[in-house]
Amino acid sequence: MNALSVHKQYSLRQHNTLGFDQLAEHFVVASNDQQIEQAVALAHSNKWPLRVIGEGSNIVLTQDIPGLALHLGDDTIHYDATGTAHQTLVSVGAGANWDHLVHDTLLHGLNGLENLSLIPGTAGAAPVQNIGAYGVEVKELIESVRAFHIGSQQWHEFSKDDGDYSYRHSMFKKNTGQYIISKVTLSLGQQHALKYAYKDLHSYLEECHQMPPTPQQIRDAVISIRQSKLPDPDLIGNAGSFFHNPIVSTQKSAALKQAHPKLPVYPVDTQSAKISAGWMIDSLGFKGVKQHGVGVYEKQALVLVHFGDASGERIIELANQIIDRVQERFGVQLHIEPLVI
């Protein structure tokens, strides 16, 4: 078993999407479930805070990492030898990069994770954050995660129904800094019927004569619409959409579009209703808004990005900009989807 190499005064600029230059304190890479223990038991011993840092594209570093920053290093693809193409079981290491794993699953035959093409980050973090596009949230697809318990210094299986699995929500995310995901179980295969009635989507589709289109197809349409709206985070830093489309009830939903009759609105079920946090960003006059090395990306309001010479504290000072002239307008509040530390 390799013993760990701890780094000091690690800079985190290349583990952030956002670009920002903060330190670790301490800096190591664990590649397996014996160097995640280690990592947990030298943090214990030495008393000091732990946090997994992955390829943070979900984080906001507004300070130096105090303690040990963790980086998973375990990048592994397992296929299920006794699965078919209507079932395959696929473990992934929560190191590997989200979207190799939904290019390779696809080379396989698999499909499954088409619709969430492009996403930044790790497989790790997808159950974290239940990532969802196009139609499609990770927790449908999910068999089972592997984690470890930074308290009790145990491992433990959580299977599909463990995982308290919402919008952009999990048991995972509700219990921040308490597990440690080392790998992902996917079932994935023809069992899952393909979903493309999203709007833009189906539309894209339509308009490249690809209907019924095949599981690739549904990938390069939504890689397609992606880069049409999103920034290159190795171009200007980003983390993807800064705030979650917040969900109001169908009564709030349905005096919003009164007030406002091009708001976009998604009902959810009976009660309630997502409206377009972007839309409302747009109308507010931000897209496109530059201040003090950060900014409102001019194709996406929903995005905020970083032009590399600024520091986590601006992008928060623009973004409670932004939450506060949407409550004054619309009576609606918005919350930052990336972990603010």
Ligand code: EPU
The other form holds:
Amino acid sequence: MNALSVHKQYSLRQHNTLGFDQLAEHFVVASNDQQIEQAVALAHSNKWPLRVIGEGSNIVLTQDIPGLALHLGDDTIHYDATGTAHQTLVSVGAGANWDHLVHDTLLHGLNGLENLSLIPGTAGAAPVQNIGAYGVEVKELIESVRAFHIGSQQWHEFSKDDGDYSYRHSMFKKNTGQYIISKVTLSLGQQHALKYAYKDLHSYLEECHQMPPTPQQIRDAVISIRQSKLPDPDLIGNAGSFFHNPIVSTQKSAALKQAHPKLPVYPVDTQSAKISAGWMIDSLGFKGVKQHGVGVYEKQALVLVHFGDASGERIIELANQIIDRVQERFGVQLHIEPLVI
Ligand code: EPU
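Show the form predicted in complex with this ligand, please, the one above being the form predicted alone.
So here's everything in the complex, that chain up top.
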């Protein structure tokens, strides 16, 4: 059995896409189930709190991490040999880069993930916040999730229903810090109808005369749209959308729409509707604002950015100013989407 190598006072700058320079008191990489168990035992015997850090694309570090930060190293992708082009189970190690997985599955002729192209982060993080973009959420493709429960030190295989997935939420997010996800199994294949009704995606494909599109054309379009609106974390620190799009009652959304006819409103069900946080923030004039080394991205008001020399606290200050102004103007409470540590 391979011994774990423990790094002390390890900089997490390369492990969070906002690029905040906080330290982990201890840092290890676990590349298989046995090493995950060893890491948990190590934390347990030293009474260290334990936290999983993937690519850190959905966290805001406002302080150093005490105890043990665990990074998952398994990035293997396994295609079920009994699968067909119509339905194949694909199991991916939690440490795999998400977009590499999307690219690889399309190369294998399996569609389903194309709308989720270029989302930063690891495969293991995808179920936690039920990543979604351009009309697709990963919950639609998840078959099961293998995870280690830290408290009882037991392995579990969670079915799609056990995951209790909803908009940017899941059982794993509700129980943050209790599970270590080691593998995600997705059900992919040609039977997944392609989805391209999302406004920006549809217009882009139409303009490129790619109707009906292939899965690869959808991937290319999503990449191009994302690159035009969202900052590349390698160039400007960011964690994607910094706020959820709030879900309000249909009554409230109708009143808001009457007062602000341009506000984008997306019906969720008969009772509720999602409203565009980006539009509200934009209309308050925040787009492109810069203060104390952080700011609001100039092309997408829902994305907060870090220019390289600030702390996580600064971005939370800016987020709170935005939350207050949106509450004041629209009577709507915004919630921060990434996990604030
Ligand atoms: N809008 C503005 N100004 C802005 C931003 C948005 O007016 O600065 C309005 C526009 O009318 C635009 C509409 O809002 O048409 C929707 O904007 P966009 O398509 O960029 O989507 P979003 O609601 O701002 C959500 C997700 C993104 C995802 C996109 C595409 C959340 C919190 N965010 O953003 O996810 O990529 O839809 O599906 O649901 C993420 O979660 O990190 C993320 C990037």
